[in-house]
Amino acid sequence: MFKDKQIQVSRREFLRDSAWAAAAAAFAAAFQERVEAQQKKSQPTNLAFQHNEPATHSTQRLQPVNIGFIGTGTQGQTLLQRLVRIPGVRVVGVCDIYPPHLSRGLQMAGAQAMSYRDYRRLLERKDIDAVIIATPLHLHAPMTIDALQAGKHVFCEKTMAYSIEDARRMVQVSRETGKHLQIGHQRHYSPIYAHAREMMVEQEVIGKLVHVRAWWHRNNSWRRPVRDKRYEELLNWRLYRKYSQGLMAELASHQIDVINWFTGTTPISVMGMGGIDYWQDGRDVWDNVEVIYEYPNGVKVVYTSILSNQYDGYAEQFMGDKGTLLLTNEKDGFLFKEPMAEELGWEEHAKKAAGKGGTTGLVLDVTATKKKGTGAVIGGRKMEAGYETKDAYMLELESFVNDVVRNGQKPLCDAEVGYKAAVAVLTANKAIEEGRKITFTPDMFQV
């Protein structure tokens, strides 16, 4: 089902080869003409702070960062609504081939944003410092490579690429151009994950890691409603193998990335199974996957993702001989100690939470991760006041704008980190498809 073949496709080819191409092109052309005519009549000046900057920053005139935004569907809009709240950001170009998404993206970006149907025209602009790419998976590599070669820093949504070969090429081009590539595994920027990792790695609160469980369970079809069937594949691309790598790429990649990060390693082997067993509605990607990874030192990782039961939600569970760290719903963390584990100096001050089987867990407090003052520290950078009210999407975008684009720092989740997660999940798909155990070699994770 899933092949590691290199995808070389432009937006123009994607349109040409899709059933909905003619309708989309005609609709978009008319929309483009109307929008550009309106913009020529009234092009505002100095909108970076009128639209994007909160009043509290009115006296802090940051150097504007001009962003081009490619892909304004559901995930793109999730990012865009946060991006425009970052002081000094100007979203000056928005690109999408689906007119309703383009229209919504332009509304969110502000009046200074120009619209584009061809992302390459957006990349030609010399005033754009960086681009954000939130398009279907099979377009990540060609768009990212083009953007890097156009001299832009790039934030690309996960999974990094449709194939391992494409992901490797993205790393290579980032190195060749000297432009940074950040991958959208937002947990790297989450205070609760940073705190949990510090407890596990530096404080060794769970002792020796022996086993990991991770899961992402839903009870819905993963299908978006489409009134006009010409747009079926465009809007439901995740359900079709020519665009998507399924549950492993769209959901598991986040959690396998966390396991790589927390353990400081990559998997040794993988095997699994999957099927289209519940939602038999024309999709050709699996609606359930069950995967077992082996990591160094005998650590086993059991991963499941299903679309027919939501009871367990989604979580990562790290089990050691002294305790268990449980991270749930990307916002809550708990420590459940083993009965014979020694007393921790701080646990009498911690909040308590009920666990399974009558156990009591300690609630993780993100403000406890402190170095040189107060506040959480992520990747060596102290979080500013108010970080605890922001989600990981906001924090990763702030880091991209301020640390990467403005200050030239290497992203916490850079191309190499994203590449390792991509290799792990894309190889799992291959193992499921071929019905065999695949052993990783160290060179598979190197570029």
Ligand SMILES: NC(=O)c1ccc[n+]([C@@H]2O[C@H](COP(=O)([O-])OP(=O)(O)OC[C@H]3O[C@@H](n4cnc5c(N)ncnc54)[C@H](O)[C@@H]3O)[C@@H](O)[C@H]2O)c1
Given for the second form:
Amino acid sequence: MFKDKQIQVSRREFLRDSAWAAAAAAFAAAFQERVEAQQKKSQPTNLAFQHNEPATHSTQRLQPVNIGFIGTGTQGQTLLQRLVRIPGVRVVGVCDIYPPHLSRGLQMAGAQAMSYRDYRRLLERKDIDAVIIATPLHLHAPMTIDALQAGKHVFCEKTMAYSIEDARRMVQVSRETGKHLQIGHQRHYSPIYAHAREMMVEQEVIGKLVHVRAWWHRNNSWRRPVRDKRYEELLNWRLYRKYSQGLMAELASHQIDVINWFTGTTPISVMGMGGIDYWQDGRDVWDNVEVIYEYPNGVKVVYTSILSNQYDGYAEQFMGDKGTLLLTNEKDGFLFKEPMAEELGWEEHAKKAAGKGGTTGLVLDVTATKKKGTGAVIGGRKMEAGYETKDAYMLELESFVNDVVRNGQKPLCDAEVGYKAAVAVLTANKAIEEGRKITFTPDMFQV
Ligand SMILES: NC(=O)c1ccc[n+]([C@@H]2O[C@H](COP(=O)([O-])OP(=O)(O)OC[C@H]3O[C@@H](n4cnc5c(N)ncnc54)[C@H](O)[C@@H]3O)[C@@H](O)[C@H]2O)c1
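Would you mind giving the form predicted together with the named molecule, to go alongside the form predicted alone above?
Next comes the full complex, this chain leading.
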């Protein structure tokens, strides 16, 4: 388990080596005709498609953005559902090798979308401005690199890549081609995270940061039911090391990324443990990980992720000598002041929430970041009215389409940000695997 040297997946090798590719290709061929026939028949009754068409005076002025979508599984569909609602967006190509997902993706994209089983054919289209990639981890690098080299801006889901070498190459190719690469750590676009960061860093509400805890606890196997055993690895790729880097990549990377972002630094060292201790069902990635990172100024980060108890869900907790900032389940923020901390001036206006051990927390309110009459500014970008009601997936996609593709701005969560998170979590896996503490050198975080 986790003993093999990291697998490098080259673009030429990945299709050949993927155990699922042959099975999926055969199955896909049988479905292809049906999908294409359905596409031809389908009228633009798809509401989502109708919503995104430039129908009003304000949207008519917008430059249309043509997007190719690769990987329409769970996360792909989450993104696609939001993407098609962005004014001026046309999803003109959809690619997946699993027919039910391809079919669903096409349905969501609308009648104008063409169907692809080989993403390289999609990339050949000159009318595609940008590509969104939501495939299993080991495919992020080959697909992203090909897309950048084909002249497309890319949004690639997290974790950035299967190996540090792959992630490094992605950064380099983005620079070489001048095409932007955004990584799907959506918290960078989340109003509550932006607000919490401002409270902690600019308003110093927790005083001096001394300790961080973060966790992601679930009580399920992470396994998907598979009727046709040929699809076991395609559908349960997360459970197999040749495609996946387990809990650190699938869950922790979001949270370690937030810690890098809020502290403005990267870790100094890491050590940890992991095991397959509960779900002994043939998987070869750990079902629990316990990791300690050391950050500058003596700050330790204690991170746990388990799949056998869901108490406390998932959260990031920043602890300072004047208070604790708690972000829970990616939506709520609280401040628990230390007993001796001075008044901040807004306590009496804040909603209160009960904390552990009889403590009372102040509920963080994202509209507090709003400057009167101007809308809020997140990461230097002005938010449009109603931003508070949108989720971070919608906001990251709007930013990708409007700021990055239309206006050529650097993504808030760009390749360098994604790279730092990837280095931190992939090195934690290495530390666990080798049973030792690994010290990061500054050059490990630079490309
Ligand atoms: N940002 C988030 O909050 C978030 C949440 C969930 C997943 N994710 C990330 O999204 C990615 C996908 O995760 P998921 O849960 O949607 O997985 P999934 O298995 O549901 O979807 C992956 C899709 O990729 C397709 N695919 C595999 N090989 C392909 C190929 N060669 N060409 C085209 N399509 C191919 C599969 O058939 C499948 O439909 C992962 O990197 C995951 O970490 C991010």
